[in-house]
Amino acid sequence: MQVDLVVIGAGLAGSCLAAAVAQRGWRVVLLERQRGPRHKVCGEFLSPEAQASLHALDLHATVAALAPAEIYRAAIISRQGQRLDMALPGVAWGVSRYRLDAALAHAAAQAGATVREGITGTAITQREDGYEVEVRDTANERTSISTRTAVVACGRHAVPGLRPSQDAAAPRQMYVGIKCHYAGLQLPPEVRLYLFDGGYVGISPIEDGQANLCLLASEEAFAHVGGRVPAMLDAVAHAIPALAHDLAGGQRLDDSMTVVGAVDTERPTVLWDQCARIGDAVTMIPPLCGDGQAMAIHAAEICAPLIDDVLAGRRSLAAWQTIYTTAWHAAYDQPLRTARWLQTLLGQPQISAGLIGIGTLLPMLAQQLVLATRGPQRIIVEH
C-alpha cells in the first residue's frame, strides 16, 4: 500500500489530524490497535482553547452533536475542606472519550481517511522517499505500508524503531490513573479537584447527565488498598468528606471503570524522532495543566497545514520539524513547568493548605496562576 500519510493511533490527536489532512484530498491511513469505542483514563474536559482548535479543524460541529455538558467554573478543595473557586476563561465542555474518540474517528473516515482498527504499528523505518510502517493485525499477520509522511499518536505505547515514550534512566514517582463514570449525581457546571495524601481526584459533568471521576494516586497509595480499583475509589471517598458528599446518592457505573499504571508526570518531551509525535506520545500532561486534550488537538491543528505543504512540495520535512517543535515549545513549555511545580507543592499537605488559603484571600493571584498552566493563544501556521 502506498499512501500520503499514516497516523498511528486514533485518539483525539490522531483522528483530528487524519480528518484534517484527508479533507485536503490526501490519501490517509489511520491505524488503531483497539477495536470499537472504549473507555480511557482521562478527565474528559475540553477547554475553550480545545474548542477553538476544533473550529479550525472543521470538527466543532462533530463534537457539539454529542451534547457535551457545559462547564463554567473550577474548584480546588484541600484535605481539610478549604475551597478555592475560580471562573474558567470561557465555557468548557465535558464529554466522554468513549463517545468523543469514536465520533472523531468516524469524522476522519467521512473525510476520506482509511480507518483500520485492530492494527498495531510495530516499526517505522525512514526511507529516502518517505517511511515504511510495519503493522500487525489481531491474527498476528504482518505487512507494511509505504507512506510519504508518518505521525505517531499512540500515546505512551512505544513504536519499535523510535525512542520509547518513557525515559527509564532516572526513576521517579510513578502514579496510577483511574477513571469511572457516575449517574444520578447533582453536580453544578464546574470541575472539582480534591487533594488527598498520595494524589488527587477530579469530578466534573459529562454528557447524558453523568459525571466523570478521574483519579491520580501514587503507586504506594494504590498498593496500600491492595491494588484494587474499587477499594481505591472507596478509600478516597472515605478520606475526603466533601467528595463523599458529592458522590452520595449516585450510582457508580462499573462498566466505565478503567485503570492505567506507571504514569510518569515528569516524562521528557519528545516531539520528533524520525517523524512527528502528537498528543500523549509527546509527553505526559500533568492533570493540573487542565489543558491536555487542548494540547493534543492543537498539535493536530499545527501539523495539518505543514503536512499539506510537505506533500505539495511547498516545504521540506525539516521545515515541518522545525516549525512544529518551535511552536509547541513556545506554547507549552512554560505551562508544563508551572503545572508540575504546582503538583509538587499541592502534594505537600501544609503547603497546599497555605496556597489555597492565599488563593482565597487573593483570587486574582489564583486566577493568574491557573492561567499560567494553560497554553497561550493558539499558534496558526500559514501556508
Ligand SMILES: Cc1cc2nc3c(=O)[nH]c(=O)nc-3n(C[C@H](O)[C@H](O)[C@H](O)COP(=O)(O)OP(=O)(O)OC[C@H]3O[C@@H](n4cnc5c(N)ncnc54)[C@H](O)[C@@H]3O)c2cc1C
The other form holds:
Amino acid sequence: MQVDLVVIGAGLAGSCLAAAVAQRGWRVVLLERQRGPRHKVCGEFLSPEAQASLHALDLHATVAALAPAEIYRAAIISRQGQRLDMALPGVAWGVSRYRLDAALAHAAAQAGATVREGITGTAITQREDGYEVEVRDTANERTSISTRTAVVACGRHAVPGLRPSQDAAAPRQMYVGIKCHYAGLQLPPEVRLYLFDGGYVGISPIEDGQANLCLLASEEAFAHVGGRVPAMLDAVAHAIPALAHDLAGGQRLDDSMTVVGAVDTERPTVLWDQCARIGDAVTMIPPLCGDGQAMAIHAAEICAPLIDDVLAGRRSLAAWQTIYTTAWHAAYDQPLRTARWLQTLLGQPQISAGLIGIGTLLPMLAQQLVLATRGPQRIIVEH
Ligand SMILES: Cc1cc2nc3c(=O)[nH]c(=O)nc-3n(C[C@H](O)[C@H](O)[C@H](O)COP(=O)(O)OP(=O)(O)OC[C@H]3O[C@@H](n4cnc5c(N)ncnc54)[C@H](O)[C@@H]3O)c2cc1C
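Right, and the form predicted together with this ligand of this protein, after the form predicted alone?
Now the complete complex, all chains and molecules, led by this one.
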C-alpha cells in the first residue's frame, strides 16, 4: 500500500492531524493499537487555547456537539485549605476522553482517512522518497505501509524501533496517574486542584452532569497505599476534607476508573526523529496546567498545512522540520519550564502555602504566573 501520510496513534494529536490532512484530499492512514471508545487517564479539562486550534482545524463543531461542560474558573487549594481563585482566560470545556477521542477519530474517518484500530506501528524506516512503516495486528501478523510522509502521535508510549524519547541516563521523579468519573455531584463550573503530600488531585465537571476526578501521585505515595487505585482515592479523600465534601453524595463510576504508571513530566523534548512527533510523543507538560491536550491539538494545527505543502511539492521535508520545530519551541519552551518549576514548588508544603498566600494577596501576579505556563493565547469567544 502506498499512501501520502501515516499517523501512528489515534489520540487527540493523531486524529486531529489525520482529519486535517485528509480534508485536503490526501490519502491518510491513522493507526491505533487499541480499540475504542475507551477511558483514558486525563483531567479532561480542555483549555480555551485548545478550542482555538479546534477552530483552525475545522473540528470545533465536532467537539461542541459532545455538549461539554463549561468551566470558567480555576482554584488551587493548599494542604491547609487555603484557596487561590483564578478566572480562566476564556471558557474551558470539560469533556471525557471516552467521547472526545472517539469523536475525533470518527471525524478523521469522515474526512476520508483510513482509521485502522488494533494495529500497532512497530517501526519506521526513512527512505529516499518517503517511509516504510512496519505494523502488527492483534493476531501478531506483520506487514508494512509505504508512505510519503509519517508522523508519530503515540502519546507517552515509545514506538519500538524508534529512538526512545525517555532519557534513561537521568533518573527522575515518576508519577502514577488515576482518573475516575462520578455521577450525582453538584459542582460549580470550575476546576479545583487540591494539593496533597506526594501529588495533587483535580475535580471538575464534564458532560452529562458527571464529574472527573484525576490525580497525579508520586510512585512513592502510590506504593504507600499498597499500589491499589481505590485505596489511593480513599487516601486523598481522607487527607483532604474539602475534597471529601465535594464528593459526598456522589456515585463513583468504577467502569471509568483508569490508571497509568511511569508518568514522567520532565521527559526531554523530541520533536523530530526521522519524522515529526506531535502531542505527548514530544514531551509532557505537568498536568496541573491543563495544557497537554491544547499542545497536542496545536501541534496538529501547525503540521497540517506544512504536510499539505510537502505533499504538493511546495516545501521540502527539511523546511517542514525547521518551521515546525521553531514554532513549537517558540510557543512551549518557556511554558514547559515554568510549569515544571511550579509543579516542583507546589510539591513542597511550606513553599506552596507561601505561594498560594502571595497569590491571594496579589491576584494579578498569580494570573501572570498561570499565563506563563500556557502556550499562545488565541481565545475563542463564541461557544
Ligand atoms: C494524570 C493526567 C492528567 C491530565 N489532565 C489533563 C487535563 O486536564 N487537560 C489537558 O489538557 N491535558 C491533561 N493531561 C495531558 C493529556 O492527557 C495529554 O497531553 C494528551 O492525552 C496528549 O494527547 P496525544 O494524542 O499526544 O496522546 P494520547 O492521548 O496518549 O494518544 C496516543 C494514542 O496512540 C496510541 N498508540 C501508542 N503507541 C502506538 C503504536 N505503536 N501504534 C499505534 N497506536 C499507538 C495509544 O493507544 C493512544 O490512543 C493529563 C495527563 C495526565 C497523565
